[in-house]
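Below sits a lone chain in C-alpha cells, taken as the form predicted alone.
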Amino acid sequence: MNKEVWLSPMEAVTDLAFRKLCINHGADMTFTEMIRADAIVRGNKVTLSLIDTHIPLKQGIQLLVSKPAVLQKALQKIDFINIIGVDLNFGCPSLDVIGKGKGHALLKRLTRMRDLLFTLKKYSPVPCGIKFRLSV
C-alpha cells in the first residue's frame, strides 16, 4: 500500500519556506495555509500574497469559504500555476470562523456543504478535496 504525507496547513504557519522544508523532508504534498475566499474576491492585497506557489512544489491551496458564489468568483481569480489541488476548510474550529458560518460550522449544514462542493468541482481546474477534524 502506498501511503503519502501530506502537510496539514495551520494559519499563519505554512508560508512557502515551510512548505518547501516539508517537501525536502519526505512531505508528499504541502496546502498553503488556510485563505479565505472572500478576501480572494475583493482583491486583498496581504490575501493574495498568502497564496505564495511562485515555485514548484507539490502544493494545494485551501480555502476558507461558505458561499458557493463566493467559491466560484475565487476560483476564477486564481492564477493555478503551480497548484494541483483545492481544499476546502471544512474544519477550522476558530470560534470566529465558526460564528460567521464558515470552518466547522459547515458540518451542521450538509446543503450548504453539498452546493460548496458541486461548485468547486464544476470550476477548479485541479483536483480537489475538503479538510475536516473528527473532533473539535
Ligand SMILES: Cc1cc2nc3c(=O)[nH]c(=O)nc-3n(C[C@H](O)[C@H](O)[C@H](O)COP(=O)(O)O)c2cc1C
Contents of the next structure:
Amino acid sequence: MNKEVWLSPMEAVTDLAFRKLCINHGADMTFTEMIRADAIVRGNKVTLSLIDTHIPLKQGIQLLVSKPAVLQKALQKIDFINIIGVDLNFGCPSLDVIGKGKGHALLKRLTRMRDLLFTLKKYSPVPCGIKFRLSV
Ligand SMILES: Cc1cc2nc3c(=O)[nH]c(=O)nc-3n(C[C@H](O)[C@H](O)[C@H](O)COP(=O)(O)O)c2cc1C
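Right, the form predicted alone is done, so what does the form predicted together with this ligand look like?
Following is the full complex, with the preceding chain placed first.
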C-alpha cells in the first residue's frame, strides 16, 4: 500500500519555513494555514503574505470561506505558482469562525457546502479537496 504523510494546515505554524522543514524530514504534502478568502479578495496585505509559496515545494493552500462568489474571486486572484493543491476548511471549531457561518458551521449548511464544492471544482486550476470533522 502506498502510504503518504501529509502535514495538516495549522494557523500560525505551517509557514514556508516549517513546511520546508517537514518536506526535508519526509512529508509528502504540506499546507499553508487557513487563509481567509474574503481578505484575499479585499487585497489585505497581511493575508496575502500568508500565501508564502515562493519556492517549489509539495504544498497547497487552505482557504476559509462561506460564500461561493468570494471563493471564485479568491481563486481568480491567487497566483498559483508553486501551489499544487487547494483545500477548503470545513472543520475549524473556533466560535469566531462558526459565528460567521464558516469552518465547522458548514457541516450544517449542506446546500452552501455543495455550492462551494462546485465552485471549487470549477475554478481551482489545481487538484482540490476539503478538510472536515466527522460530526456536527
Ligand atoms: C495550533 C493549531 C492550529 C491549527 N490550525 C488549523 C488550520 O488553520 N486549519 C485546519 O484545517 N486545521 C487546523 N488545525 C487542526 C489540525 O490541522 C489538525 O486537524 C488537528 O491538530 C488534529 O490533528 P492531530 O490529531 O494529528 O493533532 C490546527 C491545529 C492546531 C494545534
